[in-house]
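This document opens with one chain alone, in structure tokens, the form predicted on its own.
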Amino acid sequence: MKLWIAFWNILGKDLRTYYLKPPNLSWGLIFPLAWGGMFFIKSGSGLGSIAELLPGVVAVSILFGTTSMLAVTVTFEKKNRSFERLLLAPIPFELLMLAKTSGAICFGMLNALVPVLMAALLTDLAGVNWSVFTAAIFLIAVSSTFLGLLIAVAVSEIFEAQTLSNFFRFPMMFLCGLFFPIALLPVPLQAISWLLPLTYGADLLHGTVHGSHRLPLALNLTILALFCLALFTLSLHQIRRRWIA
């Protein structure tokens, strides 16, 4: 079996079964719009605040979109025993899990596109470094997806995965510098902030949109890529230990 055929067949099946369903598509559109509208109205700063809020809305949309969808797909297939049938396919286990998670990565990037298009219609985004911005969106989607995979492996029910995800998502929202600077946090919380992958993604987005980044963009990209690799490796280890062994 050609590996690329297996990859696209698994990804295509997940897209048709989970991600392209009308309720999921509508949720993927409404959720970023709701977040964007909420923060825009709350700020009360007029159209000039859109570029300031854009990095936070984009990152939150990706984080919630990827972790929520992966909690459904992976946990449901494990409970339904269809995941065990996939393990019989003559392809490397790493490729199988990349195929299973690629749908969530694409869904997260689609979620990010909604607030970007909304902001582009309302304000001038000519100063955005789009190449780095796109790379940041991709790496945030990948790291959030692999974090969702790690959470999904630890539970057996979908509602458990969603509940456990909130213990990671909400602290990350408020500790990673999306909506207020990390320097304003107490020192112990600042130390925790730099242990979160979204901190480096938020720094990338802030840097590309309005230039207020604390670390060099290349360093942020490198660290975020290392988080992606570490989370994926740890997830594979946990799947082998809990679901296969």
Second form
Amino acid sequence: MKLWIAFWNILGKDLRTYYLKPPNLSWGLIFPLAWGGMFFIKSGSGLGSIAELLPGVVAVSILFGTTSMLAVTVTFEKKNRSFERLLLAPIPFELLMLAKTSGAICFGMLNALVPVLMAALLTDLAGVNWSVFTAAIFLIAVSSTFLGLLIAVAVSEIFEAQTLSNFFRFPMMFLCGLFFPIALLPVPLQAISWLLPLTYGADLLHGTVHGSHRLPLALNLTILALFCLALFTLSLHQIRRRWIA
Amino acid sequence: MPAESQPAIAVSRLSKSFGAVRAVAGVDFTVGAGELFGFLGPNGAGKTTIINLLTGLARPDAGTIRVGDIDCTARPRAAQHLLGVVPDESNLYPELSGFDNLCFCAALYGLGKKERQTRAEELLAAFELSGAAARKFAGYSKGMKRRLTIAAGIIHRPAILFLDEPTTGIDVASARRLRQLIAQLNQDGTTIFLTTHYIEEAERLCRRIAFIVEGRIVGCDTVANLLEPEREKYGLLVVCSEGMPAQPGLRNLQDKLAAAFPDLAFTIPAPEQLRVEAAAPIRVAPLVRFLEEAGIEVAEARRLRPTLEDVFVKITGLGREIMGREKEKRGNGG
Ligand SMILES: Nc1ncnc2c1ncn2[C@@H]1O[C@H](COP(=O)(O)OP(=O)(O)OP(=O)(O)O)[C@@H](O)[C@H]1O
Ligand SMILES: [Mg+2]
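What's the form predicted together with its partner chain like, now that we've got the form predicted on its own?
Next comes the full complex, this chain leading.
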């Protein structure tokens, strides 16, 4: 009970002070709209292409939505030392970090909702397997958040967190099969693709939205879940090593 | 073992280095339950590092830490429900109001909503911040920030409170009120571990004091015991209104004084001041006569009671000027 009071208050404070602020909310709306619009116009094949584009736009929205927030909720709070307050609180470290990252996970999932709603207005999404789609969105949000956490922990300045996450985010847009199939990449790059969690997430989304996927959906879900676990464990290990040294 | 007889904190052979810097070099001490224990040392002595080690914010290289009956060496976070920490810098959330900051800190310790709000209001009133309760922390003055940070450290009523230089950066009146509050908390049963570089503060507040220099404890005892050897000494402060020479004349004057009064020891703590120490009562008249003949007008000569500063200087071998004095540091806040 006491632990959950702490958990909800940490999450609630982050939501109120960071996520639900107008600049972040509008970023969460505008970013997916801009990406969606750009690829829609570029593809030039009319409303029929929306279903093909949706997985990529959803994935990219989650990726950017989640990773950009950790620089603030973690790196900034570490820098101004308010993070020490959390480290001093009598809560298990794992629960503390879950509370600290849940906001980004929710924010990422909300980001995903924007292109989905847009697409639902413009085209027929009746064929989508919504339960797997939701699970995919959740796991993509979790794995991207924990990737962001790992980055946020590796640096000490906010701008470093932004730069370092771009170093991962932009290549991932092309390497993870968001907008064109991995098979079109040179073979060495394909090998890198399979090392990135978003590849499995994107495969899941493509599979649920328009039926073309490379790995069985259950396998994708499992691998993605394992990535989440590994990234979380690694981040916690890094925090212990670097910040409680 | 009953809780009464068990120390609140017991530390043995504690060490911590940062690269080549040995911040804490094998420190042993205990703090009794309900005690107000002071750590007194100059900048960089290792005070904050020790607090970080004791509160689980840093891991020791060697040594053991026990808080109550909890072995914090093996389980560094196991005692955190017992601890309250007021860090040396204010580290609350700039974007939250004073009231919300306090409620949030209370929530971290699992306090229910009603209780959080009641305690936050009480503390805001006690720290004279009720008027600023709804304002963002970012807009607080330095002294207000300090006071709210202290309130945040005690809102969950910790059994052991760590105060890292609580009065640094706040004005003299606020510092006095704060010391009253710290004494009150201690009377109400809170064990307090306080670091400071104000000697008078340590002397006025603490029952027991450890002197720390370069990561080592060079002396640790009750204030009364520390002062005991100094009581055998006699001291006099001569304040001159004019005629005190500047260097190199000053050196010359000291030499002449030493030659004329071989039983007395002279130091110049400030311009216009002459400090005299001796093992027997000091006769004032010959001294004043000597100074006046040297063209120095004596305004006042007053007997010095032994202070902790004397003890500190003797034990640490450091100069008097090393440690801060509150009057030099009038803050702008509060
Ligand atoms: N994170 C760190 N990295 C490197 N060196 C450190 C770190 N923390 C402390 N030190 C060094 O350890 C020594 C002790 O520092 P500490 O902050 O404990 O001193 P202090 O007694 O609290 O001083 P002050 O009165 O200035 O607050 C200093 O030499 C400091 O530079
Ligand atoms: Mg310090």
